[in-house]
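Only one chain is included here, represented as structure tokens and corresponding to the form predicted on its own.
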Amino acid sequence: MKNVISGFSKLTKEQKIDWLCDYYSNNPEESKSLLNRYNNSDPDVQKIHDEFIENTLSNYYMPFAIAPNFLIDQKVYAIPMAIEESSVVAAAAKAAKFWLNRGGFKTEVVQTEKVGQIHLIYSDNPLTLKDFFESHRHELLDSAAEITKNMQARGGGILDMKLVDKTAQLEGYFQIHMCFETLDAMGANFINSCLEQIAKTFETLAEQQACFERHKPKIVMSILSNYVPNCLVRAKVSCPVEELKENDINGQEFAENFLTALQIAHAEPYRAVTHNKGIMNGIDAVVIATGNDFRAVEAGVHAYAAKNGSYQSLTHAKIEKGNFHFWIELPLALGTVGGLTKLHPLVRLAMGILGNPNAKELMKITAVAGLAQNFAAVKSLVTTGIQKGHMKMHLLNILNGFGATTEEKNQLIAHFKNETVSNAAVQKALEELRK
């Protein structure tokens, strides 16, 4: 098998590209040219990118954009967003402008607690394990003192540690459930280091106990959790109902339709998933632009959406005393130090654009981006429909797909200003134009 290779990671980048393109490309020279083209011309910048992950061949670019005019807690922000989907940035900016003169967005960080767990199996008397844990609790915590001292000096560290009996869910299964405050760091490495040290100490102490002579507790793994239901942020907007008038739809009708749409997203998981995906369009775009882990955020947010036993909307709305209220509550474990925040040039720029926020401030900004995105999406759904605005933004992508020239693009953008955009309609219009 010629395409099986040993020692790939030890090859130079050029050798990796040559091997890959020779064995896995129908057009090796074109593929090599493409990969080399997207390497940064500045060798220092490229070296930084190459060292983020293993076996780097090139860079995969996404648009880096700005959604301006976000009034958040009486401060105006331009929010950086990195995303490839048409209309997301435009929708966020439109929502920001709508709320700019209606008091803007108000936010609150409820809690910033993060979680890590040591998972273990013990098949004997649970009371024996519980007594051992309680009698050695301080020794376990003290064993991580060298790891936690710097974090503690800044006001963070380990908040709580308890033994949880999960044998009802899985035979012999216990966990040491720990809570952490990691301040401006997302904290994954800190949490995992603490867990592994405490697990190691637990095993050492257990080896010395006569009570475990017949059955010793077995550590299975130690790992942080990306489910952080106590790392919560809220964002909200409100205005008089009459200010929601939209073309021929009066404010009261708009507000009631909006509320019904959210009630459906609370009642119907099929709708809720798409509803929340739209929220994450805004959130992920900010998370990626600021060098945070969008996969961790996604996992934790969607778990939170199902916390009541069924998957539901992350946003809420009500009409009260003539006012429309719309808000979001969700968990966001974000960091503004560590990771890519000081290494990636565009992440540094994004943080600078936001005024170099701390973790709590970034949580607020990110939650607002999600709320704005959802407002714009639901507003479209209950008025003009989602496709009118989305396909207008998608028009350039379609034209580029058909190889349209600059002149053709200009003419067809004008043509579709008041026409429905679809692949078929664009193709037909382009064919007519070329005749």
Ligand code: MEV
The other form holds:
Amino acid sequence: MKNVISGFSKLTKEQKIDWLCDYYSNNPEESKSLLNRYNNSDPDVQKIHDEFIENTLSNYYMPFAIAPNFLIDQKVYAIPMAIEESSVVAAAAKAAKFWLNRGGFKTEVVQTEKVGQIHLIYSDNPLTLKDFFESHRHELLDSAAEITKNMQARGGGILDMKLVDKTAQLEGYFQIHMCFETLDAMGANFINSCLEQIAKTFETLAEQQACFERHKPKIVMSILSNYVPNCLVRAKVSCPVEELKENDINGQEFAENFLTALQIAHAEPYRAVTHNKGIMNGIDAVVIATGNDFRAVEAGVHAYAAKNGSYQSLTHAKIEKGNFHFWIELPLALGTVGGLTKLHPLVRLAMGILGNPNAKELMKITAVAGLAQNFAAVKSLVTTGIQKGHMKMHLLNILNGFGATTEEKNQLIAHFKNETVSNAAVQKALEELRK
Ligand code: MEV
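Switch from the form predicted on its own, shown above, to the form predicted in complex with this ligand and output its structure.
Okay, now the whole complex, with that chain kicking things off.
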């Protein structure tokens, strides 16, 4: 197997690219030139990118855009979004404009608690373990003092630590469940360091206990949880139902249809997944633009959507006393310090555009992006249908795919103003134009 290699990470970047292109590319020269082209022209900036991960060959890029006019708690934001999907930013900007004239978005951070767990197995009397844990609680916590010192000085740190008996779920399974306040840091490294230190102390102390002579508790692993139901943010919009009237849309009818669409997304998981996917279009775009961990956010958000035992909408709506109310509630563990925030130039820029928010403010802005996205999607779905707006935005991708010139693009954009866009229709129109 010639294409198996050891010591790959030790090669220089050029050697890695050569090796890759020789074994895995049909056109090595073109692949090399592509990988080289997307390396940053500033070697210092590129070096930082190279050191984010192992085996960096180039940079993977995505569009970086702005959705302006977001009135959030009386402050206007232009929200940076990194996303490849055609209509997402346009939809966000449209929703922002819609709510700008109707009071804007109101937000609230409900809680900011993060979680980490030390998972262990103990197959003897649970009371022995509980006694040991309680009598050594202070030593366990004190052993992490060096790690928590700075966080604590800023008002964060370990909030709670308890031993949980999970033997009903799994034989011998216990956990030390810990809650943390990590302030403006997402907190993964802080939490994992605390957990590992406490687990180590636990093992050392347990080693010396006569009560564990027969059976020793065995630490299996120590890791934060990305399920953060107590790191919660809410964002909402509301207005009199008649103010939902727009062009030929009747406010009352729109509000009722919107509500029914939301009820369906609460009742039907197939719809709820797509409904929430639309929300994540907005959330992920902001999370990525601000250098946060979108996998952690995704995992935590979807678990939250299933907290009632079936997967449901993250947004809610009601009509009350002639007013339409629409809101989102979701867990978001975000950071505005640490991670890539200072290292990635576009993340720095994005944070600057947002006025260098703290973590709570970023939670609010991100939740609003999700709510706006969902409003735009459901509004389209219950009125014009989604394809009209989406395909209008996608038209340029189709034209670029057919290699259309600027002149051809301009003519066909005009042509499709009142025509339905589809791949076949664009191909046909382009062929006609070229005749
Ligand atoms: C597409 O990326 C997102 C939507 O499907 C969301 C939804 O159906 O609500 C339009």
